[in-house]
Amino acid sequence: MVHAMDVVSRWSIPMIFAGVLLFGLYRRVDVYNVFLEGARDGIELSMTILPYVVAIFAALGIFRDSGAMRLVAHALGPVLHRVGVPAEVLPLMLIRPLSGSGALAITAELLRRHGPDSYVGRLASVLQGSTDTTFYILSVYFGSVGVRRIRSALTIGLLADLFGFALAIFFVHLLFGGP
């Protein structure tokens, strides 16, 4: 069963890239024409987004090294910890919205630091799975078609975050236990 998997895996993008060009072909549709348009349009987009990338490093950037990461993580630690958040995890909690490479090398050094079977480890990896980047996501995507007003957008986002973030906590605690 396991090496029937690992095949299926393997060939599945391969079969999928040659279904896409077999029904393109079957079609008349120049593919490779198609193709190059995409690609084009793909730069294009780039170029488009990338001042808004830019910005959401810099201003993640700018919160890490002034310190106000710090200064948040220290303030919310007692309140957190109260509800089973070891102090450990709150900047990958305040990582998520921001920045996915962030947060992902926040996580890989709690899991090389504490291991991925302790609880330190469990939730950051239930919390890297339970959120997305609510601040890349408006910033890249709205940016790109030109939202400008995105405040509904953002509270959504972000209450999204809270409650993906707490039940994160609560499944990894009723799961696994406490601290």
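Residue numbers count along the first chain shown, from 1. For clarity, a rigid core is taken as the largest C-alpha set superposing within 1.5 Å between two forms. Keep in mind the model is a prediction, meaning the values are calculated, not measured. What changes on going to the form predicted together with the partner chain:
After superposition on the rigid core, the Cα atom of residue 138 is displaced by less than 2 Å between the two forms. Superposition on the rigid core between the two forms places the CA atom of residue 171 less than 2 Å from its counterpart. If you fit the rigid core between the two forms, you'll see the Cα of residue 79 move by 2 angstroms or more.
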Contents of the next structure:
Amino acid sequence: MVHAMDVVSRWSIPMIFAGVLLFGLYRRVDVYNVFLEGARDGIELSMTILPYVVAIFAALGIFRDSGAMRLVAHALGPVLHRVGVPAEVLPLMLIRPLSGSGALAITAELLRRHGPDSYVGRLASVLQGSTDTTFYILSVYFGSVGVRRIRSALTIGLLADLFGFALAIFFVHLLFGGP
Amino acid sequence: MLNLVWVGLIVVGVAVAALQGHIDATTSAAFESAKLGVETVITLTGIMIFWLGIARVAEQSGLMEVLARVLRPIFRFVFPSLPRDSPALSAILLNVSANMLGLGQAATPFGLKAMQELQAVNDQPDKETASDAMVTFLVLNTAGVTLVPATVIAYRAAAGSRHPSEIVAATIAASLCSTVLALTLDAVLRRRRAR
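Please move on to the form predicted together with the partner chain, as the form predicted on its own is already shown.
After this comes the whole thing, all chains and molecules, with the earlier chain placed first.
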């Protein structure tokens, strides 16, 4: 099973590149020009995320270099360690349901500081990829049709995030080993 | 909330640095980190440009529609209150397919369309209360089913990973399991209310 998952991980992206482009040709899409058209959005997207990334990088940088992160790790470390969460990943878990761009910026920071192929880097990657911005989605989607009583949606949405966190830890341990 | 967290990080950081007698660390941390942030985004830009190009081809060639067709039988089971040919179900399928393929920007319009269609058939007396199908749809959406975690792979590549895509399987597995758990919870709650 671990081997099968490794194969999926290594092959999926190249297969998507080739598969999407071939499917486009088959559907008579003007592949090259459509590619360029979409690619242009990439420039704008980068400029859009730049302020978020700088804001989060600076805040986390101050928090870490001041020694505050070490105090938190000292206080919560033993508890978090027992469930497989390094203290550095805690801010990501707290922000993930609130802000997509904020969470993405934290993930970028963790990847940069700890290395993408470290335990922290892999855990942050899986957490980021397998959960979504619960509060944002609920407020935009329900807000768009004027629904105010959302019943169990928030509870289940947040529980799903918790499940996602736990499963991310489990699968990272299973595939790559612990910290 | 986000406001508080962000300000909190900076203020607590400054306070701790002041108490420990190395206040100048905060200045260099802020400027070094800001620089690092810009570097990260610049590295990322190339990957983003390439990926969004591929994503546009996927969108234009109708890949979402193909995936939506494959998913349809499963979804009739997930949304028992919707008739099989309802426009709401089609919009939901396109939204989920786009999300699974990592086409986030394409997903939102379908998601909003789905909410409109669901509101049109909302069986609650006041229309300000969410219907069962709405709750299920948003549970599905917030649980974040993923096949292609494109953004994360791009960020990993930008950070210099040796295997940017090595987390794909773990991401699919974690998101699939948490989605199934969330949908089960939703179905159980719905059944208990119905009784």
